[in-house]
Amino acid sequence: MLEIEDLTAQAGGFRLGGVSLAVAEGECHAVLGPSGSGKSTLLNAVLGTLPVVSGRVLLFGEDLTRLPIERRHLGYVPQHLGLFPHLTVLDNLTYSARARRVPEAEYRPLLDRLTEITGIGALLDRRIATLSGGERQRVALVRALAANPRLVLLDEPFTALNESLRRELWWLVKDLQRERGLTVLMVTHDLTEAHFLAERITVLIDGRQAQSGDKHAVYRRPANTAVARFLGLKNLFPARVLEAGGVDCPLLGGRIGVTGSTLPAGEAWLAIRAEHVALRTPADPPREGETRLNGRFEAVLDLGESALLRFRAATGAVLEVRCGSRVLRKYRLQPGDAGVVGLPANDLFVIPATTPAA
């Protein structure tokens, strides 16, 4: 449906270059990255508010790259919503259709259905200034969808809301996707939000496309350390891929077997996610392919449903460990306790040494 081909765009002194991605019909694709990575620049280039230097934007095969914004038929929810405060909710929702002299009989059935789905029927006569943050968010979504756009662009629209309200609106977007086959390209810096809403993700770092693909694949196997760090990976250790197979990592005890590594021999980083580090006891029997480390737990934080621990191995490695609260209670760990952790070979992975980990 949406195809972005080798797109380069310039915003002042910032340059976004070489972005290529595709969004299938009915799919949500999330663009993530640190502040200043080019997320909103990409969205504005697709929307048409920022000229494209090179590359193409295609929608259902139609080249939008040089079309004016009003001919792209896109829905858009900006970060600050862009609602007209002096108008009622209903006037906000119908503004675009009335400005284009679209007969009410054409737009009203869809608007009524969206009003019903989002539960804003009681708000139609209210002015924007009297609405809560969540109500404004719902109005902005309906306004973006009321013209039955081919694609909806979301630019961090839920950032300013509290956690409970944000999750409620995430479910609303899911419901709209199911009800209307909604296709979404969204920008967010929130990993949980992207994981909840999107099927595929693209990570931008410093104006370049660092990685793109299925959200689970990107999360489990970051392409480089910059992506790994952005995705919250703390357990990164300098290593060397060996000619004879396996990986040598002094901080994790030496030579380690890593399942599925295809990197050529040379310098690399060995990584494992915090939730994949297993708690063990000295009495636990060895498990095939698992590296065991003895050491001490420097910090133990009970977060309610989960727990976060910092483990310093005798080898000198410091690992972040995440487990469920039930597991924490089972092991009865306290700061300062000696302990054992296991690193399963299936969960260890190697990252090219193209960028520094720090």
Second form
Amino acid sequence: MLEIEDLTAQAGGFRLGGVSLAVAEGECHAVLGPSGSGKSTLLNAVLGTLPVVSGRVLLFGEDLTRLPIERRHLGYVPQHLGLFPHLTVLDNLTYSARARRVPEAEYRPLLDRLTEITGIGALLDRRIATLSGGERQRVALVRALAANPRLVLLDEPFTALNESLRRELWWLVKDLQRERGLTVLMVTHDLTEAHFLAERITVLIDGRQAQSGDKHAVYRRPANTAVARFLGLKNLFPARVLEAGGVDCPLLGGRIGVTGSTLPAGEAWLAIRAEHVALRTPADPPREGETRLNGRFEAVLDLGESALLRFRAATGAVLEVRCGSRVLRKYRLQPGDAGVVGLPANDLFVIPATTPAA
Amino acid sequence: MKGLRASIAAALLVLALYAGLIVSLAWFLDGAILRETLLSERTLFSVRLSLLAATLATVLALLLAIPAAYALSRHRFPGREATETVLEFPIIVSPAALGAILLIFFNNPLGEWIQENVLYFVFGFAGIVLAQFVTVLGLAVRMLKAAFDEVPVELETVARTLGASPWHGFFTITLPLAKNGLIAAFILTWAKALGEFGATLMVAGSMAMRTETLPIAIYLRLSNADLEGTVALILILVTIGLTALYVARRLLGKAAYA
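Right, the form predicted alone is done; let's see the coordinates for the form predicted in complex with the partner chain.
So here's everything in the complex, that chain up top.
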């Protein structure tokens, strides 16, 4: 397994500080963050292209921190794939075996299996320049895995692809991970990609580790507003946790019941995900623990599979609402329509007031 | 539209200027003298000397320039900027001044010691090679650095993750991908060394049948008002130079990763 212990690394004027995380054997861990948050710096420190200022990188107990790149036994797929353009696909795939002088009988079975799974068997004699985008991704993946690495590092390798091809490759990586029991550390700025491939995620903000944990836990309960904003949370409102229980949020109409908050009394932010805001009609009977807000839909966007709405409550709060396109059609909402939304207590949560929300 | 026409006219004027100058040589071109000059022992000596000295100077320059250019392309180190600035030195300082600097160096105690105990440079073959080497080294490093800059560092990193040592990665990835730039650098450096005059004159002098490279031979024949002989030698030099440029352009024009 991979253990990163209090790692600090410097890349030019940028400093990534105090990152600690562990990736269990056979697990995929995604490092997320906006541009300039230190994702690539972290990956490069693990890879060995960037000197570590302090801290350690351990792989199955072995300290990699001062080990040359070629002795770390890592599989690496960079953003631009790094395929060798002057070599054929086969020469790319067998580069590691030749560099390490591994006999063909030893590497061939794994290589054959990988080319079979990824369906690149017919491409082996081709030059890299003649491959399509998806074919190149597959070749880069197989090349990294053919060396039988102890850890696979993926640096946003699917960024340049269209949505359909990306999904296809996500499935492929998922299948390969399952079959080969791969331990993967991936860097991405795409939340969906991270959710698809990883079990656990780490969010970096401004060179600091903002939050790490199970992907669902991080998504449901961001540790602070910076993480919340990066994870796409728009509905954040200044509030106060009350000693007597519950939260006072003037923008949402006053005292509100929140399930499961463990924050001490004091300043905080009250949050709810757009997809958890429920569309209601004035005729709908009240539901237990749900806060109802009257107001007006300022904008209605049908995105195909889903719809995005902007709702201005009579209390002054502006909420983002996400629902299925079918739901939108059921309510026949148009911009400017008056309406009602419901905020279920189970879906409201409180974020510490350590950073400003706006 | 007018601007476009004017700029194209300017480009064609450049072509006409150089082509016109070469064609103007025909005024003094005499078939018999041309044949006689080309086949004379003195001319053949100059051609042999020039080819040998330029090739040796180029090979030596590349041996130093390849690692230097790679370091400048890939690494940050103390003195990097100063080194890059010094590469311009042979461009801003005239070759004659560069040759004079070398000559003066061989008159100081260290230079004299080198001449007596290592190799005698002044007024000899070694002096010609040294003068050409010093003149072309900066150009060679600059061209090679540009060739290495074209190869993404990422490819070397990937090679290392696949188990290649830095040397193995350099020889199997970087060098093959920089191949065209390397060959072009060799050709252009060699062509510049072949045409080198000022520094050679200062360090090696202008002794017939001894330090008489092609440019020196042109100078000596012109000094004796032998215009027909001068034209013959110029044509040899121009032919070799243009052929080298043509080959280099063909190589540089090819896609780097073809």
